[in-house]
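Heads up, the chain below is alone and in the form predicted alone; it's given as structure tokens.
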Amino acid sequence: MTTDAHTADQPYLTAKGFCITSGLWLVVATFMGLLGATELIAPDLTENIGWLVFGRIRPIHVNLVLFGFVTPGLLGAAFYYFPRLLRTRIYSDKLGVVTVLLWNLTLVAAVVSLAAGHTQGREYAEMIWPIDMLVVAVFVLVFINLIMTVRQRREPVLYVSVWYVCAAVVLTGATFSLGNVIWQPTSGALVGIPDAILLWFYGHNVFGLLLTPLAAGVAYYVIPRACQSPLYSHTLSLLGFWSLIVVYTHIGTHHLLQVPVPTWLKVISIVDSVAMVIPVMAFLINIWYTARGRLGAIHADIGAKFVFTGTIMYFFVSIQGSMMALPQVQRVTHFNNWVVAHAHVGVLGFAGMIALGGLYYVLPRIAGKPLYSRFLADFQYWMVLIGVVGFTSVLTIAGLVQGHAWLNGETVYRVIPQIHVYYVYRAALGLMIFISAVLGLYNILRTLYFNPGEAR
């Protein structure tokens, strides 16, 4: 891995203009989950008040934390590792400012958009045409920014990371057009159980294709430079990177096994989602082998902390996915809180902790002094650690109490009052949440602004 190209007075302004993206609609996107989880404990408290009803806040909730909140942070990190593991500069920091710019113009029209009720009504698919249309423009922007800066390289190999990131960026831009059917502007949909199939096709891709490999990237990166250490295995890396790109792609459809979809569809499913413990083993093998021996390093650094606590959350929630894809399985648990606590450790536990350790990473190289804050840093770290924990443990309770007593046949309304107390805890866990995001946001503007440089 060569890491000799980009010189200290640089001054990476895509890297930071993403970093402060993410920081920025981290708070946000906390926010309008804590309003939201609160809302669940309490519906009347935003009675009347329409741009603010649960319907609305959780696509706006949803819709920030994966593109406002993760996305931009681990990009943030790879404008920062490109240029040095290419040993080149980016192709066009202009361009990738104005890149930026567009993005955050893109957020706020959808949550306006969402907020007063303009919606396609298809989840993880959600903002309308027009925001769809910049959605694909960023993307774009990104790639030719991120392809230019690789052709232009002056290092011969390409390190696995730059994979990982032109693979994440090239397959969102067309699952995301896909999933969203970008030439329908009227309806963004198609009809009936074709329009199922190919919203989730995208729905589980955005994930696996966008937020997976862009994080495997970072992973990539920072664990072995944090461990002063080569990679355990590149021919490893290629395994993982080559297997995921195969077996995620078709993985989607385990979100319908309850639906008319063809049956050939739901075995192949069924099957990739058991099939994934191949790229996911692949990478975590690799990324604790190159760290075996050296966590005191990584726990020395508060950016390869981060990201090694994001690889084990990777590892839970990928065994319990493949889990939750079996038809006994999801006889209990589909359509319940399990699965929005398996959404949050693998979003937050595992993309957004990443996402996280790749901005304190980078921050204080970019900005040429110390982090502003390690305290602040590590308390960050430990309440989305606990948040996390915590949101999985108490919704996958209340998912295991609402799954059997469907299973049993209770009714729906019925089984409210015996989880509202885990929605309590769920709004306390998410309060913690919020108040890091603040923290972490006026961590990353004092070190990149108004730090003495000195650090704490």
Given for the second form:
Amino acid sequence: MTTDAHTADQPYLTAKGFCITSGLWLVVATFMGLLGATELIAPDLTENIGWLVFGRIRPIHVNLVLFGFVTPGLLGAAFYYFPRLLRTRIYSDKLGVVTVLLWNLTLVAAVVSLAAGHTQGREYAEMIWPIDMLVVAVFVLVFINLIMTVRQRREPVLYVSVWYVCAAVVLTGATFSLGNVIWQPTSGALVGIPDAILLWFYGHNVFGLLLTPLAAGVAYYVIPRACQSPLYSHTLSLLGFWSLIVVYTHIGTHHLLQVPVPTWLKVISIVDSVAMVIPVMAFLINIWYTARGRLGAIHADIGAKFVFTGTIMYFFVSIQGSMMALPQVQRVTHFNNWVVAHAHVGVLGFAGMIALGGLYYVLPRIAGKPLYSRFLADFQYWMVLIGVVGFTSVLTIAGLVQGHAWLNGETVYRVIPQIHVYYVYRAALGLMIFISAVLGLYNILRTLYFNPGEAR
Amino acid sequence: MKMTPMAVVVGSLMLLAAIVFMVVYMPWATRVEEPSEILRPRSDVEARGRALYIANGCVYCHSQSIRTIDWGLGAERIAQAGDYILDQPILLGSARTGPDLSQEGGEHPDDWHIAHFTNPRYTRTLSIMPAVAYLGQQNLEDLTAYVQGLGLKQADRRMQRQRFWKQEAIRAYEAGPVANVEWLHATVPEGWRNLPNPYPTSEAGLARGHKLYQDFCLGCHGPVGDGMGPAQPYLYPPPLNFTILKDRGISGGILYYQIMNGITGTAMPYFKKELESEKIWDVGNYVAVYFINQSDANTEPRGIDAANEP
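Given the form predicted alone, state the structure of the form predicted together with the partner chain.
Time for the whole complex; same chain goes first.
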């Protein structure tokens, strides 16, 4: 991980483009989340405005968070550290900029089509076929750019971050195509129970084969750099990488434990969900031992602070996820807000935090100037941290209220007023996250453009 | 292990292929193809309604998947793989922000659904579902047809029952208030008709009844019990005006029975799954005291006073 003349004067246009994309869509995505949360408190707020109905806002929120905020943010960092780790230039910034523009076009098309009610109705696979094609196209373009950069490298050894990003892009290209059933353009679906099995295989791999490896790649880059200490263990890197691919891909059916799917498949998904502690702890021990005794350095760098917090969230969300796959636990937690809380720890607390950390780590280095405002970045850090912890607390409570009331024989309608107050808290916490996203976008733009700081 | 680009890309793709074979292809190759006893194809209008259900994201809040543990929720039938073999995509859902709809067909008559879709709070005052009147009348009817088909053959049986009793209810309603009340009372089994409300009227009981009335009844019967709630324009026969019940043989038992069991064919749902015994007596007495102005609470025969009575 050294820099030399070959990498020193790059414009990092692709990285820049992905960073701005991420910051921009974070604002839109959190607004959609806030709007949806508000509709659950005041359902007639947007009465009879079809394209703002909750059932259309929700998939827009989810898809924008996954593909508009987190993925581009993590790729922004990757397009910065790939040339540096490989001691070369990025293969083609021209191709990279085209990719970024196409990515944004895809997101706009996704928002417009979902708002208009064009959806395939399958969670995480809602987008209609033409947009699926655009998504596959951008993944192919990203892969070409990255793999060609790898091929022209001057550093013989591939660092673990490079493995993770290459695998994430190629595997997601494959699972996305499979999960969206792209050979069935009209329905985008299989028939009956196998459709659910495929959907959750793909759906869970959005986290397992896209967000997690991309986030791990950023953590593996930022933490050793910020701590200025070598990575703790190459063996753990290997174990974490291969076990992630093997174990994570088996667990999708834990979404279907209460559905008539084959029992052997349920058993596989439960066993592997518990076995997730292997890739999770291999990664975390590696990162945490690298940072051992150097938390001061992490605290000093806002990017590293975001990333390190993200790794702690990863610990919690993964242990929780393993427990939620146990049928006895799931009797209480399934179908209610517990799961929504879990999803937010994973996507915002873990992958989102690390995406923001990657952004704030690479932006000053791309700009060649300090971050426009460390205060704003710190403010965003605390808003997101308080937001996601608070969110998780209130939604977990709401989920427990729902789950236990249902098991006690109460109807869904009877429990709605009981959880109203938690919905109010959730929207308030969402407002904090949204405001900090707006300030974050301002900070990103001011760091890159009109930055009054001195060049270093 | 030396990690080359080839090892990373090809190695991970090979692993993925093996795992997809195991956890995606194998379940598909061994899938259930036997239809369950309730399966039937959906009609064209139901298919159109299903497309609307998908387009408006109903699936995010409503599951269509009854679990074994849902027997505790009052479910009558557990989902089987053979129920879904015509569904593309399958709409199991992942949350119950609203109730499960697997067996929703025939629970209510069509007009109840139109009122509910126009604004869910017209029929269910605490609902947090969005209004979907923006779809327009034709689409609301298609969506209703789809929902009325949920449960397939079981739903068809319930719909037949709804249609039969709707004719009876309309005939009674159109014969005038006296005949209507007589018919309503006659549909209640004899034993219930002569049963007074066994609990004395109390301030606390009326307060409980008031709250329950707001949460469950107000949308149709209106805040003053005259049957002019916001759902009224959509429903036929219209919601009952309680004031006409006075001096026409009403009893606590009749109120209890009708609230518990509902009046199939009309928009009056059953509440036996949502309200326990005391709550039904309380809301019945609230209606009797405030709207009918004639309560038989705590009159003979009343048996031994309950231990909690003041």
